[in-house]
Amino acid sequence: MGETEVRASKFLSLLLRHNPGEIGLELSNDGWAKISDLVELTKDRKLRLTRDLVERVVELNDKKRFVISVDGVRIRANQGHSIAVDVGLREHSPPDVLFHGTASGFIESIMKFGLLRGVRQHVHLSADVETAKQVGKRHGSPLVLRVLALEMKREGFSFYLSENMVWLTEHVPVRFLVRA
């Protein structure tokens, strides 16, 4: 992606996942928004949203944060919403591990209380731990966490998967973390 790209990329998800109301937009109860409503509240500010900036945005994003509807009118987040939205996610069995990349900087307080979702509604984990990697180098220097997903789910928690194959839980307990 280009420098617009990236700037739109992160526009976009200030937007679908945290705050709609920086522009004055209005998403539905599963996170859904018109991309028309995004070109025209958009207009007059620096970054300036267009349909086909928007369609570029969702095919060159890496990791797929956001999907356009099949009828091509709305745009979503697939996942790491601070806002409460519901997008349909439905529960599955997880692998035996799954990881979560950190920084470093982040271990003691984690070791201390597990993984908490903060503001999100979940705590994003990975399937593979150079995907985790990717993750922890955004925030210093990356740790990689091994999570014990499938005795997690043995003991009652739930986990879903995103469309975009990010997995998803509401916390992670100290208990089930190994350092990888």
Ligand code: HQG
Contents of the next structure:
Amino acid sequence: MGETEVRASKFLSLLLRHNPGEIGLELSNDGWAKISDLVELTKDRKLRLTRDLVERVVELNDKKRFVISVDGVRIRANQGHSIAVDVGLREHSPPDVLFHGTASGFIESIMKFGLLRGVRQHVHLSADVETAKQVGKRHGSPLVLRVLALEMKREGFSFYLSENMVWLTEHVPVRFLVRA
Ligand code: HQG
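Now that you have shown the form predicted on its own, what about the form predicted in complex with the named molecule?
What follows is the whole complex; the chain from before opens it.
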């Protein structure tokens, strides 16, 4: 992705996950926005989301953050929302262990309260250490925690796997966390 696509991807993340009102965009209850609305509502902005640019971002996106509907009319984010939309996540049985990347500055609080979802709808977990490390880096010096996911599941906690393979759950209590 070039610089324009990266900026467009970040802008789409903001609009489709957190703040559609930024440009007066409307999302359906299941998180879809019309691509024609995105084009129309950004036509006078410095960063214009043309249909072509939107399609390139969806196609080239490293984490497959977005999906276009089969009829080509709408777009939505696969996960990561802070606003209350229902993307129809389905429950999945997790592997034994999942990973959560965080920053060392948060560890004291995490070991006290467990992993909290904060503003997002879910706590985000990764299937591999490297991905978790990259997620942690966004916040500072990275630190990876192991989450005893299968044990959680056996105790009745729900796990979901998004379309782009991010594991999600509502809260991870301290007793299921191990410092890697
Ligand atoms: C931390 C990216 C203190 C948590 C990634 C994290 C991900 C606590 C931060 C997705 C805490 C929240 C989400 C507690 C959790 N006390 N801090 N009790 N519990 N935290 O950005 O997981 O690139 O909301 O460790 O790939 O970093 O945007 O969550 O450091 O999948 O597609 O609070 O965002 O995806 O930060 O990242 P975030 P996250 P995209």
